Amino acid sequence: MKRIFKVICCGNVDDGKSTLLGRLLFETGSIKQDQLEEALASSIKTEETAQPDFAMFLDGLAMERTKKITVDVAHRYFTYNQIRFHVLDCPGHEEYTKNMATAAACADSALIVVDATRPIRAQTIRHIEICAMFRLKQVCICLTKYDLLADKSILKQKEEEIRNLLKDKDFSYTIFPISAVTGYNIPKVLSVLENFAEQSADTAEKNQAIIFHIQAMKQLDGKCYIYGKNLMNRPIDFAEGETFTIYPTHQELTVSAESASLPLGCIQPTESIDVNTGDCVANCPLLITNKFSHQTIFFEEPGNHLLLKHGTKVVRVVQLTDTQIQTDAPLFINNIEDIKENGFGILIDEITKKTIGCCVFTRNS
């Protein structure tokens, strides 16, 4: 079974982020036939270049094609020397921006594309202050459209200007120019992946956190079944035995031998145990707490009645200060630094039901 990463990859709309992601699909053979011829008929009639239309093998939604911007997080797969990478494609435009933090939120690392030949644009600069506060350590950016600047000494400047929002983040980065269109460099780009994904199999080895947050209890034919939402970014093998700890009542879960063969998001106990939605079993200790340390950003002005979202629970938020939140019921939480996958939650207006914005959990207060 090969490894599964997973890289958000993200930058200002119209900086060359889907004909790098087409390119990279190109490279790796993952483009079926039919789209390739289409893409180049579509080169010829416009008489762009020999080579096919990069892009045109992601934007499959009409509204996008006619747009010609990404209005949603896509889905992207490729295979490079053995390694599954998933592409979270996020949108560029700053309306869309929550569709990018909520990808940031599942990524194991970026990939963030800059024109070389514009001056930097707010929306990435946002991008990169978002990916730092999901934090990601591994991060890769792409200075693009290297076959249009004519002037190349521009790139030193433009690799200082990065450098300089980068030098309080907590980043492992590598940044150099690439041409989509001709194929510059592209083959670095696929080995700094690489090598991002060697580092997190052996991070993720570390860590076998599981925190599995419930969504509904059922009994059927005198088993119990507990169903619910796998936080970690990998598949959760229940083995027979294990035993887990349910958040907030610190009953104790065995699991059963049936549990290896049901669907994912499903356990089976050996006995039946009283749970609760938005309940936790988890393997590892949990912050139980209506009050904590937070980085928030939000996509639009918030109201005075909002709701945090964290796994499967919400709840209503009733103060919230620069650095502090507090809930009406308490959250069974990790510090971002610990356990990334438990230590953010979505903030929706409670009377929209949109949602506004999302925060990391810094620490206990």
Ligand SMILES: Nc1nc2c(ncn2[C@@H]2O[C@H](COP(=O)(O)OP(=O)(O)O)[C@@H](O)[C@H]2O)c(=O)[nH]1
Second form
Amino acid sequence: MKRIFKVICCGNVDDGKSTLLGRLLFETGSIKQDQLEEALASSIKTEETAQPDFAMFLDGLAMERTKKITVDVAHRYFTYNQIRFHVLDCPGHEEYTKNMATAAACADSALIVVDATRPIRAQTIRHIEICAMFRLKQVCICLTKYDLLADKSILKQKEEEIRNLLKDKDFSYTIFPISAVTGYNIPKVLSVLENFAEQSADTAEKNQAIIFHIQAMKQLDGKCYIYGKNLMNRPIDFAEGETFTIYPTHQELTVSAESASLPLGCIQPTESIDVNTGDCVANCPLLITNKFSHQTIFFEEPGNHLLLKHGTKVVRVVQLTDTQIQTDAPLFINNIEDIKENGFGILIDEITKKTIGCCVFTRNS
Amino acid sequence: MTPYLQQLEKEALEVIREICFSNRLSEIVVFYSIGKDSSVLLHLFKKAFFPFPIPVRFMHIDTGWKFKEMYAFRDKIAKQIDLIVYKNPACLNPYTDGPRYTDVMKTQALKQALEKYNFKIAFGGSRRDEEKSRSKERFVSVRDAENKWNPYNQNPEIPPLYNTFHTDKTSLRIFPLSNWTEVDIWEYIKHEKIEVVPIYFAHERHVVRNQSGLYIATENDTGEIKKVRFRTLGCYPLTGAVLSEAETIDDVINELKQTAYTERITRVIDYDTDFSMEKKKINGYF
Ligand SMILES: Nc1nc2c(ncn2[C@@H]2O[C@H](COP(=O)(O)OP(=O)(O)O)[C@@H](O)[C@H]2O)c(=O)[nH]1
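To complete the pair, please output the form predicted together with the ligand; the form predicted on its own was given just before.
Zooming out: every chain and molecule, the one shown earlier first.
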């Protein structure tokens, strides 16, 4: 099996996300007999159909099933042509937008589900904006419930409306009609996702950037072990003799031969060096700054004491305006336009310790 | 290792290290259930801190009703790690005490143990694909002062940007294996040569069949001899066996790729009501 590819599935509530995802799970053989029986038992079956309600495979919480809404992101996995898909089924209700935003921040691409039988909803537009904010590159737009469409000529007009919404966005996208209930164009959805995954793997392969945020540094027998996480979405193999820059000190780090035998996320430099938790080891230029142009989604009303976490570093917010965040110490970032993975952070309330927002660092706002 | 397994490993190591390096080690515990997921979790903890020893304690919540092969395995593992064994003195019986058994001997026991040792951060080996409500879980899951889970208002999370903080009113449950499936667990066990309890592989044993599956025979009912294995391990009166010929890891992986059922069918605990796992989690279960 190749790498894992993360796809969010979003769109307005009731447009048909859960049904589509359930169908994809079903078609790829990811639904087992006991899950099928359970779904059949709780599906309200219409006259002749002995088919389960595909959405039943997705919603996981009691209230979600009784009220037939998705409150929180559900994580599901399926394998198709040797690619492991991790799908994040997002809520389509306005009040749960926070959960959709967090899913968008860690996804590789998006499936946007639009009900072809209804006018485009505010939440669909909002979800497109959020996908753009987190710089998702590939988007597949499914005009669903095709089977319910009496007048198929409406499709052209719907498509046009959506193309208009996407006009000034930096997406590569495909748009086509589907029906999750009859199965129309479901294989096409799978092949589009497969293409996205292949393209994204190619890009990842070519991308040599490593941005390794330090979690801890430990010494043993005069040797130094640096533990951290590489934000670039692939495991790293530090090659002997490779050199990196340490931020913020700009010291150079050379990887020792022993590093090859250490577990993932651990490097041993050739010489003892002075690094701290929150520092960063990278082979590409980073910005060292405590002033950020930003775009932020707040999950709740921000209080007066906020922390900003990025990588492994937590700093205090000293000033927050609509366009700028200033912190009491610098972070080692990239603007989201340049390196997406290193271009966002989370805001944490210092008192309640809740995550109350997610901000992307932008070139200029 | 295939790239996708490496991605899963990377993700797990990152969250383990980030939580442990940014909190007091004395308030951290790893729940150790003796099962395959716990074996993988233990292995990941060894890797996460290599070449240093694991800096945190492990804990087994015992009920007194585990398979004897599990106890033998646990005693062997206890020599490698700092393992606490906690058992609720109430000592209920799964055959006669019904649904209260799981609540008292598992959920309540878990809460008692956390309190006794003052643990605020507990790692567990649960996976999202195990059960519907678990598919909604976070890597870092916040619990309130009563150890309750609030599934409708969870902390938003963007891995690997974990919020590692808790307050004196909250505690954390951490699930590094969130994105692993049952097959991933076995592929990893194979690749890393991780030791697991032998009854995960097919063996002959006396079993009785009742309406929910194949169960280990008792003194009163010796049942019949069948070749079986266990897909999950827990308390033997509540854990079903599956008929199987899978004697090696490769056999197990092949069997799982073809099986028509999820591992949940072998666990009585999930099955009493449609949303029983969600209810148990809300009340403080893992
Ligand atoms: N006829 C038809 N109905 C659909 C289709 N997709 C979804 N639905 C129905 O639309 C309603 C909302 O779907 P659901 O998947 O729950 O929407 P969600 O809120 O976006 O997850 C349900 O009653 C579905 O059965 C489709 O392709 N054709």
